[in-house]
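Take a look at this single chain, the form predicted on its own, given in structure tokens.
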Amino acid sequence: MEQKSIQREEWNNKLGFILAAVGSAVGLGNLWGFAYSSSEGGGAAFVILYIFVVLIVCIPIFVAEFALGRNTNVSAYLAPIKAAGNNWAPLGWLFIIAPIAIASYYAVVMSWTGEVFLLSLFDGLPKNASESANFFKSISTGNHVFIGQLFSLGLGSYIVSGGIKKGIEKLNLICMPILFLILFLLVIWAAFLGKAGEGYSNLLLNFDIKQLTNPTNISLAFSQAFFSLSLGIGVMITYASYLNKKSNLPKQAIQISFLDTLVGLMAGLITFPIIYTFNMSSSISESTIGTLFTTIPTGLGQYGLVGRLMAVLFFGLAYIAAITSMVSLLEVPVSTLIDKFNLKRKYASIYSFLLIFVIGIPSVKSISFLDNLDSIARTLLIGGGFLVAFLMGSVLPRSIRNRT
């Protein structure tokens, strides 16, 4: 491998490593997708079978993640092959790939996000079953969804070239704080809500048992851990990649699940209480898009005024929890030409920023190919993050696997 000539950025602290890394995780993954995979997954048999997950396989996937970046100090691309030799080169390009495909489909639900965003703040919400398909058309459709995009990666890379410490440390100290404020607000919200306690029932007492042994529950939890807690895809790698040696990996690692797994839980606490009291329980399981985008907006247009500034916060938070996930999957194409080719950040910001908004063309215009296409990730993820567990356990030496 080239010697590198640019000298290799670290965290300013460990506080500034931990809120990007819960930054990265906590994104749509959770307000979007944890509603959808709660109300397919029989409530609280699905809750019970994603903090098992959580625990059991994605914890000790994150401390392998984590030591294979840190031991390597290298990208996500090059650090298989560095710690491995060339034969594990297509473990590298998974890291690329994946990253790649997520953040091209992503900026347009973002896109979509920033809309829904300007309507609650400016114009007004569907109030109906009818006006809500008519809703979600005028946001999905159309150029204005290519501006949305070009906005969503254009503000991503302008904070990726901007480095560690200045651009991504930065973004996360100031917007997860914010965050969790606006999570904390609508939860105490939506418990005042007039169904909130027949929400609560159905995501958290809701048990089926047979549920816990349902093939197809299993996978969705799985699913939704991986994506959810950015695994095994090459972000956790990358950003540990710019740790110092004393960091406490372990540690680390189930911080940042607590934290992302909390996060699920209170969007849980949101969600479920206003659809169950705007009878929007019908639709939640029809889409991972409809929760989002119909179900919610809908549902809160049925408030007035009051709905209206909630949908301000609700999607603020949304598309506050989506940058900065977005800034850690533009983080690994953005490392890898860096490390590989010497680029300068700016430079590598740009190209980055250009491939992902041509591949994502296929995602503004068709919602079927960007539901496939978050299939296809979802799947590689998993795989991804089997493969770094096996490598760190059984292929690597003793002396490597225990520096955490």
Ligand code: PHE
The other form holds:
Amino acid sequence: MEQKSIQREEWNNKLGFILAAVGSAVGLGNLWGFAYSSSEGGGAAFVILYIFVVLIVCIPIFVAEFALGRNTNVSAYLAPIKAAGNNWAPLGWLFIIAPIAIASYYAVVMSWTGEVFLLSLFDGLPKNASESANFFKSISTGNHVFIGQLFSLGLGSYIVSGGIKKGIEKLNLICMPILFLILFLLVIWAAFLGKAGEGYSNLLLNFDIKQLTNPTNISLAFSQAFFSLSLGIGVMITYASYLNKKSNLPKQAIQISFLDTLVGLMAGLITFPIIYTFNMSSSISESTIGTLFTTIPTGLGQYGLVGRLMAVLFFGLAYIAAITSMVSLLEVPVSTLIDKFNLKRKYASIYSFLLIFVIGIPSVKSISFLDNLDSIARTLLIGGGFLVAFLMGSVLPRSIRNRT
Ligand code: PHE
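Rather than the form predicted on its own that you just supplied, could I have the structure of the form predicted in complex with ligand PHE?
All chains and molecules follow, beginning with the one already shown.
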């Protein structure tokens, strides 16, 4: 079957590609997941394990994904097939299923994020721990969640329909500097909070050497690293398929991993001082993803107008981080529809939007469904990443040798 794409788009320049990849990597997973996993996984021991996994496992997989995308110049679904034949079609399927699954619940969490942003701006935040449970319930249940989910998916699809240069690259070019600026401001503000020191030491200094070999902690580090770096899911393969042949892939993989890890650490430098200053530490341990939407708003809610302003900044930042990740998730099915069925980008974006909206309905209705889907997706990512490494490191060299 003829699967060649006509006149594939390219990134305008190296910076555009790097910002888009960082935009995909930096998302809700960094703002909450990193600090949360560290609080669950022995503080500094988790941070060390995480950095170790990024350096030893993720960066090589990054390079493998980039190389696969850049050299095949097709979407993530077709890339393994083009590189290694039809036997690798299941990996292509994984690269369709996983981003659709993640986008379906990511849009729901974006809806909660947007609502907290609007509430901090126009209404107010919970003032104490007893108000906080109701607060989370009010943002996460009810039909209004659909509005946020539809808006987030719609906005993402609209940007993706604009194409690589005029849609995704432009979005990241505008959003990433704003994101880093807000992040920087919030880190500085949080440093002056009463118990900032206690927050820092719980995040970074509380070191229990036994945690380094604790299997739960190790698996937490793997799943957080793959999710946070958007690896094993076809996103980086797809983005790299729009690269020209001149780029230095290892250097870019290192830069992107560094920036993503930096954002995770900086987010911890914001959330931990808030949590300790406003005595919210007991609520993190019982956390699921929902805690980001109770602990931080309730902490900031106790700090009057300044607290509200900081909540506007924090949740505005979270929404920006999330939309740049959302477009990367959407680009995977969209580029596949374009490559495989020769669809126009506009229609590919509309179909992806509709499909993901429907698949997301159970996540709007049930947080435990959303949580389970998240755990399954995170496991798929690790599998996907290792399969790409195997494909690029072992299968491909062997088949090239046999051909020559
Ligand atoms: N990396 C994003 C985050 O940290 C989530 C994501 C995962 C985006 C996989 C794309 C692919 O929130």
